[in-house]
There are 2 protein chains.
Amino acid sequence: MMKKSTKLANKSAQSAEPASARGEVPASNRAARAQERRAAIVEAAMEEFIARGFAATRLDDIAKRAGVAKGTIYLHFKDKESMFEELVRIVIVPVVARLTALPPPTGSVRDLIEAFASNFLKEVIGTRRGDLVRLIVAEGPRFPAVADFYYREVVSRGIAAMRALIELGIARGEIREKDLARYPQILVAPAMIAVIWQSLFARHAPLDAQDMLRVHLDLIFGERRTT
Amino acid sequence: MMKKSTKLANKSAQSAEPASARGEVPASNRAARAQERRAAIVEAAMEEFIARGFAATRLDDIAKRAGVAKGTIYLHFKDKESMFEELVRIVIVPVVARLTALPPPTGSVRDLIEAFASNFLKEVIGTRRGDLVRLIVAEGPRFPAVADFYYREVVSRGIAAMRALIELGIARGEIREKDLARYPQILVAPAMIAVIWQSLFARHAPLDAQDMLRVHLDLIFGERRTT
DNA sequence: TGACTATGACTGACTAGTCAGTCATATTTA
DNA sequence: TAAATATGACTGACTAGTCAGTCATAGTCA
C-alpha cells in the first residue's frame, strides 16, 4: 500500500502542478480517478498550508477543499507531517526542472540574467509559487527534511548557476565586480526579497519588481546604454 | 487533600523555577516581582514562539520555561493570540529605538552605510532578533496586526533612512545608481537574505555575512582604494 | 513594635473544545 | 461477485482558557 500510493505520487506529481481536476470526465479507469483524487488532495493542502502554516492547518479542511473524505487523505499520504514534506517536493520538482532547461547561452550574460529574473518575475513573484517560498522560509526551520530538500534541490542549484553566469560575466568583462562571484547571494537577493515584499507588505506599499530588478541590475552591469 | 497538594505544588513550583528569581534580590515590593515575571514571560514566550511558530507552541510550555503557572500569564495577557502581537512590540520598540538614535553625518555616507551593516551584523544577523525577523516573515499572513505594526514600526522607517542615505551618497558623488533612490531594498537585500540565510541554511553552507555585505557596498559605491 | 486584617498576585486542577488518525461500513470497479 | 476504494463517524490525546482557593506581603491599629 505504502508502495503502491509512493509510486502513484510520482506518476501523479506532472498532472498535480497545474490545475485541479474540477468537473472533468469521471475519468475511465481507477488510476486515472486516484491520480485526479490525489492532484485535488496536493492542491487543497498546498492551498491551506500556505493560508494558515503547518501547524494550524486542519485535514478535514483540506478534504473539504479537496472534494473527498478525511479518510482518503490517509489512502494517499502516511500523516500530516510526512504529507506536507512529500507536498513541497512534489510542487518544487517540476519548477527546478524547467529551470534546469536553461535557455540556450545566446546574447550576453546580461540577457540571460534578464530572462531569467522576467521568468522569475512571472513564475514566482506574487504567486502561489512565491507563497511557498514564504511557507518553507516558515516551517524551515521545524522541517529540516523540508530545509534539506530545499537547499539541495533549488537553492544549492541556483546559487551554483548564478555563480557560473557570473563568471561568465566577469570573464567577459560584463561585470566588474570580481568578488560577486563567492556571493551569487547578492544577485538574487533583491528577488527574494520582492517576494516576501509581496505577501507581507504589498497592501502597505506596493513594490515595482521589475522595475527594481532591473535597477539592481543596472548596479551590477552598468546603466544600459540602449533604451 | 486539596489544600495539601496545592501546597506542595506551590513549594515545587518555586524551587523549580529556574530562570528569573534565582539568585537575585527577592525584590521589595510586589509591583516590582511582577515586573520580574512578566519580563520572564515574555522571554520565555519568545524563545518557545520562535522555535516553534504561533501555533505549535503551547502556554503551558511558556509557564514552565518562566517558572510560572499558566493563570499567571493571563494575569498579563488577554489571551495567546494579543499576547504574541503584544510580544512582538515589546521586543521591537528599543531595537527602534536604538536605531532611531541616529549616529551622527560625519564622515563619508559610505563609511555610514557600513557602521549600519556592523551594527546590523552584530544585533540582528544570527542573533534572537534575527528569528525574530524570521518569525515576522513567517506568521505575518495570518497576524496582520503584526505586520502592520512592523511595517509602520521598522520597514517603512527603515526604508525611509535609507533612502536619505542614498540620496545623500548620489549629491555627494559617492553613488553612481540614482535610480538607487527610488529601491532603497535593493540596499538593505543581502542584509535580510543572510538573516534568513543563517537560520535555515547556516548548517548546509555557512555564510560569512560581514564579507558578503563588504562585496554588495563595493558594487554601489566601486572599489574600495583603501586596504 | 507586634498582632491582626485586607489585598491581590499566584496557583493548577478542571472544562470545553479541537483535531489527527482509525476502522467498520458502503460504494464502485473489473 | 470479489476486490479495491472511499467514506465519515468515532476515539483519544491534547490544549486554550477559567476560577476557586492559597498565601506572602502591605497596611492598620493598639
Contents of the next structure:
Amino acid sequence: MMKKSTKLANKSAQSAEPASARGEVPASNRAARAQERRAAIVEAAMEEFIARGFAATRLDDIAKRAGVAKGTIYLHFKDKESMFEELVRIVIVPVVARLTALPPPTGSVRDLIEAFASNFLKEVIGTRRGDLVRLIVAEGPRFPAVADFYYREVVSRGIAAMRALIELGIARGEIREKDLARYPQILVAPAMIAVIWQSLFARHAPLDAQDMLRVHLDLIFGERRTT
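If the structure you just shared is the form predicted together with a further copy of the same chain, then what does the corresponding form predicted on its own look like?
FYI, this one's just the chain on its own, none of its partners or other molecules.
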C-alpha cells in the first residue's frame, strides 16, 4: 500500500511540474508553431499561384517553398481550393472590409466614392493583391468554385456598398441617372480596368488610374466647380 501511494504521489508531483520541466512543449507554443506553419504555407501558396497560375500550381511546390512536408499541408487545408480561399480571406477580404466600412455620409457622395476608389487603387494596383485579382479573372472560368467564393466574399460586398452610395446620391440629387443604381458595376469599372491594364499594357501605355477615375466621376456627377 505504501509503495502504491508513493507512486501516486510521484505521479501527481510530476503532473504538477511545468510542461517544459518534463521536456514537453507547452500547448500555447505548439499552437503558435502551427500558426506559423500555416502562415508560411499561405505565403508560399500566394507566391506559387502568382508565379505559375492556379491550375499549374502543385502542392509539392508549395510545400517546398514553405519548407514543410507535403503531408503538413493536409493538416491545415483539405485541397488547393481551400488554400486559395484562405489566401483571399487573409489578403483581400480585410481590404474590402475596410473600404466598404465607409464613414457616415457627412460630405458629398462623390467625395465618399472618390475616397473608396482612391484607396482601392492604392491598396490593390501594383501590389500582390492586384496579382491575385488578375489571377481570378484569368482562371475563374475554369474553376467556378473559386470564382463563386471570390464573388461571395469580395465582389458582392463591394457592389452592395457602391449601390448604397448611388442610391444616396440619387436621393440627394447628386446623381441624375437613376438607372445607375441597377448597375453599380459601372461605378467601379475604372478600378477593374486599371487592375487588368497594369499587367497587360502598362509597359506600352502607362495609365494614370487616378486621373481616369476623376474623368469617370465627372461623367456621372458633372465636372467639379472651380472657384
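Source: prediction; values computed, not measured. Positions refer to the first chain, counted from 1. Heads up, when I say rigid core I mean the largest set of C-alphas that superpose within 1.5 Å between the two forms.
If you fit the rigid core between these two forms, you'll see the Cα of Ser82 move by 2 angstroms or more. Residue displacement note: Ala40 has its CA displaced by at least 2 Å between these two forms (rigid core superposed).
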